[in-house]
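Take a look at this single chain, the form predicted alone, given in structure tokens.
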Amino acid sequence: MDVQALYALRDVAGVPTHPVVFLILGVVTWALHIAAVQIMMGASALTLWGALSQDAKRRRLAQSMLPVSKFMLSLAVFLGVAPLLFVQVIYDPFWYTSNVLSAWWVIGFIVILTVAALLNMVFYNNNKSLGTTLKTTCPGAMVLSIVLLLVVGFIMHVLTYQMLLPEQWMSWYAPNGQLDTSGKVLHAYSLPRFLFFISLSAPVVGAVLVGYQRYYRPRLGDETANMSAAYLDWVGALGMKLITFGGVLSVALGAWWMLTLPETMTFFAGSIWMWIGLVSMLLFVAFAQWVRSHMNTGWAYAVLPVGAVLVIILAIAKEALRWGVLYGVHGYNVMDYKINMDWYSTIMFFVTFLVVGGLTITYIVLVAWHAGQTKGVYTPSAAITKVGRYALWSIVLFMVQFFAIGFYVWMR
């Protein structure tokens, strides 16, 4: 397609700040939105595969895997707009076109995410006792939410897939000369792509579960924690299990989608970026293993972090070859893209990103990492609530100033 024509489809508005800006909050934001997807994934197999069971292992790690699968899909959900906004911001020509083009599957793309996480909590409150009781009730409802999610991540996966390959967008629009405005159709996809994000989902769910088995240990004898040696033995052993084989299939299906790439991305299995994932994946499994001679010692926590870096790193290089496919194929250079700058937002963006959400995330993280550790009822000390009053009262200012600069602009 002609650069000038997706030139001309730009907000004329320009954005607000530079797009490198977006570029990194993009990356940074997907990464983060990717591994509460690879968790929530990762924890919701693991309640499913011990709710069907009756070894009791299984079960006690599927009652302490079910409340993570709630919370990690709600967090995705949550990371999962920042991402979104930032790529239709400075990619806007290419993301609203493959919308347009499959428009039915973006509206039902919410009634199926809806639906996926309404089974997920018919699950989650009539099972909060699988690790005590041989019953499980409704596991049909764990068994279609996580369809359904695999559903939407497919969804979400073809529009993004779409937006790299303009030069199909007529031939999908008007087939044989004739318009299809119906939105009905999923016009592009990678399977194995696909597939390599999803079986991530093994290795960063075994990285929680190598660190769960070490947060866990000062609490053995704990009658209200239901935990054991033996229980927290296997559950690391499981961890480092699901790392090694994730990581091994992961590497298999990047090998088949790097075989597979079509010719305008084929640039991209012998870039510097597609060898710095690999081995950064190789490396985090090398990790790992070194770890299991030291599962009862702090290094057991290092594998989740050390994870989370290969997830950044997979999250850089997907955006380089969205930015070697766009620019260095079809000229579209999101870098000349006109600037409007508005420092109220952008400062008031990192401001609520770093200060208020910082506040707030490092009070939640603090209780909740202390309780989980402490025999009995757990008091926060007086150094953590006063972490938890500055970040009440840093939501209680962002909400006056926010009010206040809208009755301002209203005023004028």
Given for the second form:
Amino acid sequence: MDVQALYALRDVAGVPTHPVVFLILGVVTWALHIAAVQIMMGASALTLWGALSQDAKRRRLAQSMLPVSKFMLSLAVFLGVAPLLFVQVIYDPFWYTSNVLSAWWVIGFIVILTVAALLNMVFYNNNKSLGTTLKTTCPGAMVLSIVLLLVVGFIMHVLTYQMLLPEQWMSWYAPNGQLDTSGKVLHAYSLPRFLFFISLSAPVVGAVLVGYQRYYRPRLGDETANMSAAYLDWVGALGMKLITFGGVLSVALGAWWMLTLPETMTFFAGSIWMWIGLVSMLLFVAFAQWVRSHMNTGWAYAVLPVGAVLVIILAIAKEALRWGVLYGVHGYNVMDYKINMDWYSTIMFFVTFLVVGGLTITYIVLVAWHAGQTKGVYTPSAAITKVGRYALWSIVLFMVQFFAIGFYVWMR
Ligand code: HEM
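Now show the form predicted together with protoporphyrin IX containing FE (HEM), given that the preceding structure was the form predicted alone.
Now the full complex is given, and it begins with the chain already shown.
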């Protein structure tokens, strides 16, 4: 495709800071998004597995995984918006064309996602004590929720994939010279690529389980927690199995993806990024195997952050593939986007992200961490309360400056 046609689709206003900032933030936030998606899918599957069984341990695990799946669903959606913003800023010619070509699905995405989330909540509200009863109410809601979430993920996959094939856009827009403006067709997809990212749910949720079984050890003997050492040992062993077999499955799907790359993407198979991705996956599984003999120590917590590093590496590799196609094959260079520098919004973004976000998340994580390990009622320490107070003040200050700058610009 003529690269000038692609450049002509760019926003004439330019971008408000250097494109490399958007590129890095896009990769990092997508890694967070997909990690949340993977925990959500893994926790939903484990919930269903337990809810459909009569086994006490599986049901107890389902009771724990159900709120994880609900929470991770909101987090996945929340964290999906960030890469959406970055991808549409620097890749707008590709992203919007891909969206318009399948517009019906882009709008449908919101409806399908809303129904999926509602179904998850219906199941959650009707099954709060799966671990203490043998009755499961309305399991169909959870089944349908998982299916619809997969449809939502598939739509995202198609939009991301179609943007990599600009040479085919015209044939999709006007097949045999006849315009198709319906937006009803999903034109291109790669099943192995989609399944590869989804299959990582198994090792990622496995890493969560390894941390879970360590985290709840201090609650042993606490009747409200309803956990035994045998249950936690079983959860740890299950987590290890998911990491090992899920890891092998993901590697196999990755190989299938590499073997079926279309012509414009074959450079990626055998490239340095493919090898880095593969070696990182194997190292992650190997590290988890080593932790197997340290399950009752703090090392059990390390599996999840090591998994997070793996997801970031895979996100970089995925970006390298996009870069190789758009720049290497089509000559489109993200880095020469016109910059219309806006220091205020750039500084505001980082201050909000690091200070307001940092303080607030630190407070919530500290409180949740300690509350979960406390027998009886938990009261935060003075130091933690102080962090909460700083977090609140940072939010108030943010709102004040938000309206102040708004009024200033409006009055000028
Ligand atoms: C409001 C909800 C969501 C938003 C805004 C969102 C946003 C995004 C964006 C922007 C990308 C592409 C990132 C890029 O190209 O750099 C993406 C990729 C992806 N998302 Fe989401 N997402 C959402 C929900 C979900 C859900 C529920 C799933 C569940 C399965 C999911 C699974 C995926 C997958 C598998 C990819 C990778 C596609 C590929 O590269 O082939 N997303 N998402």
